[in-house]
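Below you'll find only one chain, the form predicted alone, shown as structure tokens.
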Amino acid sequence: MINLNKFSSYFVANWKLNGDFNFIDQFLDQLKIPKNDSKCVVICPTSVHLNYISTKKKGLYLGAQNVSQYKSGAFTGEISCQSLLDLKVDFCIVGHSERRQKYFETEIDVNQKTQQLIDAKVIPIVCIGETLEDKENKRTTNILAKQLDDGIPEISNSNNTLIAYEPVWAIGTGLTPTLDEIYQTHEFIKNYDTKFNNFKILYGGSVKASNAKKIVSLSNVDGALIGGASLKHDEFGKIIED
């Protein structure tokens, strides 16, 4: 497992179902890594791709986008910590709204997938997040605190699990928090319970190049979960930048 406490930022690429030979390659060839070692960069293909991003990948980190919650078995189509292990993923996003609304996921599917990873030494990346429905009814903090306690497994850490804040309401829509609000939102994940003091926590929802830094500038922000604007080499560039 990878030693977290050597990072002191990390940027998660998320493709989503995006991306094929030709783009993978063309985006590697154009994209600039940091000279900065301590930010940790992260590419999360589909899954189909991540054996041949691993061929390629310098400087880089490779995530997956989902995995199973059971070891093996007769589950069609599933992916197991193993599979993610023989291909030297190091990362692994869980629970991501995307999962939970149109997969129906549930906190104990999140748990579980956590849970599988620790113990195959993959750091599991554990989204959380309300919907504007809940924020307009000013129910954000009951809600993290509900995906807090049953997503997180007893046995996660700030040394073997990254959190990540995505208001869903901000996911690809163009919209942000105010820095304010990001800012009281991840104050309240690292207080809501002394275990989650040390954790890193990304924020993650219309990421873009434009607002990146002054986001993980913040004292609480250790890095960011990017999606639609990590599929364009120059502005993904940006937002890793030194």
Ligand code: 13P
Second form
Amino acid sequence: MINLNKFSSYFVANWKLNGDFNFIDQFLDQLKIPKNDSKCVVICPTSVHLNYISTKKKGLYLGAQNVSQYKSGAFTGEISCQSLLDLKVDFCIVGHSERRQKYFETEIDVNQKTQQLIDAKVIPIVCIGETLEDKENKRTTNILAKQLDDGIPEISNSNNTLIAYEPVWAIGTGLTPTLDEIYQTHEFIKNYDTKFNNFKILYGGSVKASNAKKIVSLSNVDGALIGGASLKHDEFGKIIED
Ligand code: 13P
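Counterpart to the form predicted alone, namely the form predicted in complex with the ligand:
Everything in the complex follows now, all chains and molecules, and the chain you saw is the first one.
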């Protein structure tokens, strides 16, 4: 398992269902990787492309977007932790809101996936966040509390798990919370239980070159989880630049 403490910040590109060999070749050729190796830059392509990137990447870490909660067996179409390990995958996103909403993933699934990953020595990046309706009904902290309580297993700690706060209403919309709102929410997560005090927390949702530096410079934001802007090498390059 990667030693999370050697990094000062994390920038995770979630490519979702995008990319092909051509795209990957061009992206990796053109992306300027920061000299500062305390920045952990992670690319999460489709699972089919993990191996291709693993053979080509330099100065980057590899992440998956999902994993099965089961070790092995009759689960057609699923991807095991062992297969991620075989491909030298270092990180795996868990509980992204798109998986919760479109594939009906529950907190129990998130909890089991996170446990499996930790056992396999792959770092889970557990996504939590409120919907617009939750926000409007002032239920953000209730929702986050439930996701932390039920989705993060006992064995998780600041050395083996990352948390990503992604307000669902900010994903792909161009909207973001204010800097103060991001700060307050990260503060809530860190102080919700003493066990979360030292967890690294990334922010995700409409991060782009024009807002990334301000967001990541907040004292309790340890990096960013980036969707759309991570598909453009120049935009992503600006987000990760020193
Ligand atoms: P956008 O950066 O496109 O808003 O997506 C965020 C996200 O879902 C990353 O996991």
